[in-house]
Each structure stands twice: as structure tokens, then as C-alpha cells.
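Below you'll find only one chain, the form predicted alone, shown as C-alpha cells.
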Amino acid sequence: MNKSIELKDGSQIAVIGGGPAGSFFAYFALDFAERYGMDIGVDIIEGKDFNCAGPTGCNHCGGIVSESLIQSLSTEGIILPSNVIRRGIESYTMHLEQGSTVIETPLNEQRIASMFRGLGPRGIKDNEQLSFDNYLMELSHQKGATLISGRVTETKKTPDGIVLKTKDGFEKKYDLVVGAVGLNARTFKLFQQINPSFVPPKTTKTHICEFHLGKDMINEYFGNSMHVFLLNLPNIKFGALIPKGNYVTMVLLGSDINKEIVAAFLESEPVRSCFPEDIDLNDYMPCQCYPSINILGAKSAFDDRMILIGDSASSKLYKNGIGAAYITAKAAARTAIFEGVSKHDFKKHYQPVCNELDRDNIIGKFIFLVTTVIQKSPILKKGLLRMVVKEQKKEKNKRYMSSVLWDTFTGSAPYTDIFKRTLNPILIKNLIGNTFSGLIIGTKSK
């Protein structure tokens, strides 16, 4: 194995997958190369058309971008235009069986944005809006990337590169191949052909669907609030209703979500109370799917002249996959341009970034374990609700639990940071006090 393999003028890079991870990599690789005085070629090979409505252009994601990520992108020169953002989310409405409360942004700059990964659900007629994924891919194209429509069907490693072939007959040898293929099992096999040590991420099934309600109904029933649900239902760790233009996106995260679990969620009283009483939700649902998500990072996600990024390697547990795509893509691009493209280079400069995400996810699993305990306990949920209701009347810098919940829902802060904040003595004291108060009041009322 070569200790280091360096790119040079004329080097060619293939990025398989034009979603956020692939587009971010192309953008940063070309930007870094320009700063370094290196002339390289980058091809993005993508089979989907992100400018289409429905499954053809969809990348199966809830479509939430936190303000912290928006600010990070803006410092990179990536400014999301207003016609990509479908609605600015200004608050959360948290629903429990014991009641609901609005959680305002802990700080003014922490609002979040909702958007569609493709053009939108099946049948959408709003042609003035842009797809988030298509915007990023076009941005990388403006930076100098060549967009190739097609699906890679063959990979072959040679002494001085990797040859790719597509279903349409396109064939080319590259100095570096980057996998940004999400969780596509068929494409993973192509990477295992050139790197037998690669072990794909562990996954579980979730659920996403869209309700076409129209702006008037959404403004009346949802407003600019994202509705989140912590309910005692099997397999569901987190449920959300996200307003976007004329649609509301429903996202269920957990383990092995199926039709029966979805039906139980929709039939629960806290969920039904968010919609008009007289509508059959099935009549308003043009699109639904059960996509997989990354719950355990890949192993050996790189070798000489090849690397996987984003969901294909390491992501963020349950939340902010776009943020993880940005982090891993930038680290991979920086390594490729400034350090080299050998297995040794990626292990030294890219793997630590993935390791940090993976370690943070371990803390995330613990947080969601605690969340599951709370979901199953009416007493704890009543205490949580009382605490948050009281906090919303305080100054924003004293809303300790509200801030923790906000960042847990959005994924805008690392799980490690969230966990440290849960150890705040004031937060613990207030939660215990509100839990016992709720228990005493409940006992007296019987």
C-alpha cells in the first residue's frame, strides 16, 4: 500500500451521488483546489432528477435545516435562497398524552427552515420553488463540476486509478472515487468489489409522508410551528409534523416502522387533535415511504483512491443528516486536496471526523434511551410538561429543559453537548420538583 497518493493538475474525481454529501464534496474539492492552485476535474454521477416531483426526484428526508447549519453554510459562500426554504419554523409544539405546550426558540438565531429534498410530493404544482438537493448540485456545477446523468453499474480497480461504467455506456478512469450514495445497498456492493473490507452502515426503517392541506388550513392548525410528539407508542422514538408551503410532512423515527405503527400514531388523540376533525387523512396523502436511516456507522469506509461520505459512512443518529453530510464531505475534500487520497491519508485525516460523529451517537443513544423511559412514564411526562410550561414564562437564558429539547429535536447541537446540559443541577432540581408536584396534585384530585 502506498503511504500517500497525491492528486495533481489534471487529476479526475468521480462523485457517485448528487445529494447533499456529494454536492458538498464537489463544491469543497473544487474550492480547495482553486486555493491550492491545482486544476482538477470533478464529475458528479447521479441517476435521479432532483427537479422532479414525487419519488423520481425525492431523497426521502424530513427536510429540516437548523439555523446553526444555515450559518455554517453561509460562511462557506453557500446561501440558501428564499425559494428553497418552504417555511421558517419559529417554534416547536410538544405533544404528550398529558397535554401540549409551545417551545419558543431558545435564542433568536436558532430558528430552523423546512424544505423539500426533491421538487416536492407527487402532483405538486408550485413551479416557483426550488429543490434543496438540486440547488446544491447546481451550485457545485457553477463551481466547475460536470453533471452526468446515469447509474454506475461497474467498478474496477487498476494500478493507477478506478474505472467506472454506467448503465448508459459511459466509462472513465478516475484518480479518486467518492461514494455519496446514501444507503443504497446495490451501490454498496460496487464499493465492496474495490474494497472488500468495507462494511456498510447498520440501518432501520422509518416513515415519511406528506399531507396536502393547503396554506390556509396549515396556517390555522400548524402556523410556523413544528409539532413533535413524545407518545407511548411501540417502536417510535420521535414523531413530527412539519409545515412546508401547501404541505405538512410527517416523520416517524424509531426502529422498524411499519404500516400498523403508522396507523397507531395517526389514530392517537394528540395527533388527531392537530388536524380538522372531519377529514380523512388518507385522502390528503399523495406520497409516503419507509426509508432506511443510518443508526451505526460503516467500517473501512475508505481505501486507496476511494472514500464514502455522509449516510454511506457516518451520520448523526436520527437527526441532522444534512449537517453530517456537510461535515464528512468537507473533511474528505480537505484530505483529498491537501493531504492525499491513499488509505493512509484518509485514516489519518478523515477517520477522526467520523469517529467523533460515532462517539457522539453513543451519547445520542443514551439520550434516546432516557427519552424512551420518559415516554413510558405518565408521571415523568407530566413533570416534563409542567417544567416546560413554566420555563416558557421565564427569560430565554433560563429555559434549561426547553433548550435541551429544542436541540434534541433539531439536531443542531452535538449529543455530547446536550447531555452535559442535562447534568445542570438547576435542570435536575426543577424536573424532580415538577414531577413530585404533579404527583401530589394528581393524588389530591382523586
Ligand SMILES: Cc1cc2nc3c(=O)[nH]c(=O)nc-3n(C[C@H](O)[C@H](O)[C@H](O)COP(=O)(O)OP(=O)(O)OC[C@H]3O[C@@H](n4cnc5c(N)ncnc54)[C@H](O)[C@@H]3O)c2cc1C
Given for the second form:
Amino acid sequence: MNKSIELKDGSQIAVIGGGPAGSFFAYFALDFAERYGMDIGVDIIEGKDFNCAGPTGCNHCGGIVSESLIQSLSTEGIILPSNVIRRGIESYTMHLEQGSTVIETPLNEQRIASMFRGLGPRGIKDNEQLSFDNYLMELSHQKGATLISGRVTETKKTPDGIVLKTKDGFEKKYDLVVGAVGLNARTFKLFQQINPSFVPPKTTKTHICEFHLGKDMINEYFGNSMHVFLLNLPNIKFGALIPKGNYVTMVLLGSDINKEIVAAFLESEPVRSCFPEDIDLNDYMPCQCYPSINILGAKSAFDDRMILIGDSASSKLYKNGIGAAYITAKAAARTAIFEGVSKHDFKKHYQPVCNELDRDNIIGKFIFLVTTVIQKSPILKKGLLRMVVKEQKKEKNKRYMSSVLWDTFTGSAPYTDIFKRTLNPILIKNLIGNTFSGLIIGTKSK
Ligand SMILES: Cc1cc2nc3c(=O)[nH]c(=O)nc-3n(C[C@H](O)[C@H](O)[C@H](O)COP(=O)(O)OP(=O)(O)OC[C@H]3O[C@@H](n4cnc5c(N)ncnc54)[C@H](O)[C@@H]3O)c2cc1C
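Follow the form predicted alone with the form predicted together with this ligand, if you could.
Starting with the chain above, the whole complex follows.
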């Protein structure tokens, strides 16, 4: 039970899923093995073609690469090329029913990128740009991973490995199988067949749609600012409009988002006022979907010779899922190469990383609960708006609430850090002060 199973020269690893988690795993496993002097084979098996436009090539996401991930990647020597980045985000514009205000990046650097996971929305004509997921998969290919196109449809455990079969008849036995399958319920069943104690993550429905507005309209109405909305609308925890090349991506996060909730959001005055007055947004919408998001980590996401990573295991609540995929993928690769691939090895060296993400999400849930209370209270929202408007005129190191909101919106910092900063007595004093002055004076700013 407590024995380690070690990989050796010639060992074969299958990575099911070539999204960020799968590509990061392959990249780091090959990198660590090279440093360790071990010669392994890594196959990435992916069912989608990320060079396709529309749903066939897309892994449904807001497409924001957080500051913390950009920083981590650059320390690994991975710099996102300009043809993957559709726009550098310089600021956030926060919209409430009471008014709106711009929150500048705390460090005055353009370090958040917006991108498309596939080639882009249905009908996209821009052939010079590259898909983010394709870029990462190519990166792991350059490291030595073999890319296999197909969907895995069968998994079978043998005494010394796991056999995979794809829909197209490909079959191979592996020493380790890595599940980087996002939130694909059908593929989860294949993992439950080889590890019956695996409990998939809990999910809820979100919404994404794209508006094809063209560069001129986007420059005029959105610029390089991501627009975020804290509105008193049921089920919505967070709404955003993200400019990307010729498109604006709308993202709604919360619980069980449906058509009616989307319509209410689009019809609200703060959202309408971001777009030109006379346009019918339905005429500009080539793509929309209701993807699931991970809201509670998986249980028993590993066993002898198998491990799940990224969204399939633990993620960051509502934000920076790609950053969490990077963290879990790297931890799994480190464990597999340097420690071993038994249940015991993963429990000792991989589980603590997932536990840390899960614990941070408990604080995240509390932060979003407080945000919901604020969303419902016009008085608190007025106070918050007054405070941020004032802070934006101050030196950067005195913008306490702005930095809390920035990191909550971008997902750049752990929720635990954000929470600790909300306990700053100056922040609390200023929020109370601005809420009372807001009651007396009132605020409407733009
Ligand atoms: C509305 C919304 C907005 C989001 N916005 C952001 C954001 O702005 N920034 C951010 O960092 N994160 C965001 N996320 C989260 C982010 O999308 C995920 O955390 C991230 O995609 C997880 O990566 P992954 O590799 O684990 O899974 P995925 O990206 O889902 O990749 C899984 C891959 O596995 C493949 N696969 C599944 N089953 C099989 C099979 N049987 N055979 C072969 N291949 C298979 C799939 O085709 C897919 O390519 C958002 C999520 C949602 C829902």
C-alpha cells in the first residue's frame, strides 16, 4: 500500500486532454526527466483541433491570463508571443448601478493578457493570430511530447500499467495515465472505471458569448479596459466584458446561469451603456455557450499509475483556472518524475497542493458571499464606489480597496491574501467613512 512505483528509462506516460493542464504537465514532466537524466515518452491525446474556429476548437473560457501566471511562466522562460495575445489589459472599469470608475493596474504595467483558447469565435477571419491552447500544446511538442489526435473511449487496468483505446482504434499500454480532461463527465466515467473511489468535481453553469464589434468600436467603447459589473441581479456573482481583437467576450459567473439571467444582465442599464446606443447585440453575436465551472475540488483524484489534474482535480474558485491548472500540472509532474507514480506517492506529494487550493477556495467562497451582500446593498455600493474613486487619485500604495478589488477580479492573488488585506484597519475605516458620507452627499461618477 505504501510502496512507491518509480518511472524509469523507456517509461510511457499518456496525458488525456491537451488543454492547459495537459500541456503544462507534458512540458514539465519532459523537462524534469531531462534534468534527472531519464528518457521517457509522453503522448498527449486530444479530441479537439485548437486551430478551428467556434466550439470545435474552443475550451470555453473568458480568456484572461492573470498577472501571476504571466510572471510564473516568464520565470520558466515561457513568454506568450504577441500573436497569441489579443489585447493587453491595462485597467478594470468597475460598473455598479450607482456609477462606474476605472481601477488602474496596481503596478502600472500591462501584464494581463486576453486571448482565445481556440482560433476564435465562429466565422473569425483573423488568420494571423494563434490559439492559446494550441500554443501550449506546440510548446510541449517541442519539448518532446507526441501529439495524438483522438478521443479516449476506453481505459483498462493491468497489473503493470493502464491500457487506453481511442475512438479511431489507437491502443497502447502506459506506465502512467494523466487525466487533464477538464470537466468532461463522460471521460470522468473512464477514470472511475480504473479508480472507483474518484469523485469528480462539483460544477455549476456559467455563460460566455462573443460580440463581433470590430476594432474601431472596441477602441472607442472599451479600450484596453476590462469592464466588470457588480449588479444586484439574481445568481450572478460576477459579470465581465473583455475586449479581444475585433471581439468583446462577455462572461457571467455565478450559479446555474440561464437564458433569462443573461437577458436581464444584457438589458441592465450599466451593461447597455457600455455599448453604442442603437445596436441590437443579437446581430453581433456569432457564438455563445453555457459551460460548466469547477466550484468544489474532486476527491481521490489519483491512484496507482493514474492522476487527475487541472479542472478535473482542484481549481481556483471562479478565477484564474489556467493558473491553477499550471500549479496542479507542475506538482503532478514533479511527483511523477522525482518521487513516483503510486497512490502513496501522489498522496504524499501531490495531494497537499490540491488541499491548499481547496482551502483557499473556502476563503474565496466567503469573499464572494460578502460581495453578494455588497451587490444587494445600494448604500454599501455607494460607499465602495466613493472609496475607489478617491483612492484612484492617491499614490498606488495607498489604494487599499482598489488593490483588493483588482486581485479579486483578476484572480492574481490567493483569496487568503486578499482576505487578510480586507482586515486592514485603514481600509475598514475608509469604507465606513465613505459609506456614511455617501449616505449624506450621494455619489454618481463616471
Ligand atoms: C465561463 C468561464 C470563464 C473562464 N474564464 C477564465 C479566465 O478568464 N482565465 C482563466 O485562467 N480561467 C478561466 N476559466 C477557467 C478555465 O477555463 C479552466 O480552469 C481551464 O480551462 C482548465 O484547464 P484544463 O486543461 O484543466 O481543462 P480544459 O481546458 O477543459 O481542457 C480539457 C481538455 O481535455 C480534452 N478531453 C476531454 N476528454 C477527452 C477524451 N476522452 N479524449 C481526449 N481529449 C479529451 C478536451 O477536449 C479539452 O481540450 C473560465 C471558465 C469558465 C467556465
